[in-house]
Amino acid sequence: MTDHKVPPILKPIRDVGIVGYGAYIPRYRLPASEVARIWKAGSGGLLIEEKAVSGLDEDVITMSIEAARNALARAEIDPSEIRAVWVGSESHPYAVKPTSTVVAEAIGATPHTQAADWEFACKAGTEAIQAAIGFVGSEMARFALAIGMDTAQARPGDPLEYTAGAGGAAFLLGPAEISLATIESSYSFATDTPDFFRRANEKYPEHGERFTGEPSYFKHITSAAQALMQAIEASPSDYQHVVFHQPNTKFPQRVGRALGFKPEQIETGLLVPLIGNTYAGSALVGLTAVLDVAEPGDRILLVSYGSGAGSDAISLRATELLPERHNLAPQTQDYIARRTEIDYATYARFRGKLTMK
């Protein structure tokens, strides 16, 4: 029988790391006060200032291309060397037609590449990263590109309208020796917990109400983080930065305290007050913000969460190559600072809230 006292971590044969990374956040911002003005309600104590909204000419494909180009700029490799392009999202533009092939074509990775779309709610991006680690770590490929990207999805008047933002990030995985941050180890935790879902023909997702907090988000993130740290004999004090999935401001702060992390360890990657929950890109955009300021030797813990439900925990360490690549592409804070405020009517038009028949 298998001994499960020490959690079975995911460790590839060859050491793998992040060779390039890049974020993309649309410039349009919808203030939380504007949502409250229309629906005559408060923000439920979520502490959200505003959220990013994709424009009329933006979708998961166009935003993924921008993030991928930023990752390639930092990696400084020929895109024809990429053997996999994987895009995780809840809002792929097509029901039948892959996002990944369009992205691969646009960045110059075709035709000698594998392409696929990934789906696991808000952890679709880290799911793609886990697969890319295995693809590179097994030596099936030298480079694999993993992307987490989403547009804002929320029923009009729903509390999600305060938090459901747009944006995401791309990560090029490759050999550890040329990486900006090495993957120390990873672990995944999943159960069948129906906290949030959207059936095929429904436009907006539904809440699982009482399942959302304790049995879903907190159980999965806590279990994944604790198991990974136990397996690699690490403690919260060993990390300079930690990034959790950010459905709102309260949840990541609460789970961080429960796990023993200090507010300053969480602060850099906590971007949801300004850009909202970017679903598949939520934790990943936070990771790009951390990588933008991390110093060589800094350890980073990333823990995603996807409804349905599951969490991926990944331990990383920044290398000496990271600081010299910071400015080869726009930094995450550059995208946050680049903003154009819109009202609710413009948001409704951009997001197709009004159906004309």
The other form holds:
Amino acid sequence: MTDHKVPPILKPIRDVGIVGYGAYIPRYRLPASEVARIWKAGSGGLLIEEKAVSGLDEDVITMSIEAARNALARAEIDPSEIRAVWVGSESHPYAVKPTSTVVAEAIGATPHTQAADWEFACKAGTEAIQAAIGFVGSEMARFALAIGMDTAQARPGDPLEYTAGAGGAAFLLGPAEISLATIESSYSFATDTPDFFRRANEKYPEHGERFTGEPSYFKHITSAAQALMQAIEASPSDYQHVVFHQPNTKFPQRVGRALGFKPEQIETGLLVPLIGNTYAGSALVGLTAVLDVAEPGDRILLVSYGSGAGSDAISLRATELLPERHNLAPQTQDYIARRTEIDYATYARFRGKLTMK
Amino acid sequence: MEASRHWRLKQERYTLMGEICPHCEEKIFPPRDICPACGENARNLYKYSGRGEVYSFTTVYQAPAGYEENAPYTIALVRLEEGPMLTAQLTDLGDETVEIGMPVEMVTRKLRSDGERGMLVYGYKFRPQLARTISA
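Can I get the form predicted together with its partner chain as well, since the one above is the form predicted alone?
Let's see the whole complex now, leading with the same chain.
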């Protein structure tokens, strides 16, 4: 086994960047206090305020289409130039039949394109981004679209039910010279860690026991972030913004503090208190909120986490092109502001938890 | 199961793809072979912006087969800003009341599923135009 004195970062031959980005968050919100009311849990120490819930006619396909359209609006490119449409999720509507072909068709990327669905719990979206960096960076493609999107599942009464939300984001990767943010470098850290899983044909995931937290989220995010920063000789103070996977409000705050980031560096991308944990969309939709306000030259560190387990760390730098594209699509805060509160019964109906037949 | 029909209509349904008549420039939706305005062949594709306004609307309580789980829902005659009028469901209404003249925009949503084992059918619906802090 090779002893890596300098962590082996992932760097393509050609420089790559984000040419367009777009978020999607559904309209409905379920307050955590409403979940607590049903399960008589008391309202002290709730992990978030409320979570976003998808409507009856929404799923990962429809949500990915809207995020992708927003990314294309900012990219201002011809969608027939896209050579890959990749959607990372753990709530693909079909067990067999790609989400990505429907998305590719709806945005006008078919037929000269790759299309595939990615799966790695909450980091399927950043996996797709890294693959897209390779696709563009090797000059196999000029543009590749990577999406992280989820309508997260949680068993009624499970602690996850407070936070399992819906939303995500799409990123169009392309040549650095026409990018809104360039990819400086990235790194992946993965081990076999059984902290959270869902077996085939099961509706709800299993989690908990001894692998939650320290050996999973904290170990993988810390390792990935430190390795990347060491390899590119960066330190936390070099970044204006940092975005972590956000299963609740405390975890990203705590891992940020442990790594040496200040609360103001985390603040802009920390959306979990208002939309919940959007799983494969979680860190990515946080990144869109940062890109919505970032200035040219700002450095951004993105670190995802997926159970099972692994973290992808990506270092980005905003370019001069970013500010003029901010308003070519709805901003992430526009989606957060579009809010209709629902009660638990409506949530149960929207999420298919009622037996109709 | 009508997989072949859903497949045939996918471009029109997913992206609001219609036609523009090469002879009289009439914009046509849904697409058809003959221009309804001048009677000539009309097969040039035209993609609509998806923006329009509610011309009229009604609420369906007794939904047809395949749509029961969404009932009650509102359907509207939507006048596209390019001219044509079409019928579509309104979605994401939340607690907003629908009014004639209300600005709406196209979104691609799940229209129905052919049962638990069947295909999911996607297509256009319209929602109230998303409020934006800074307009484009």
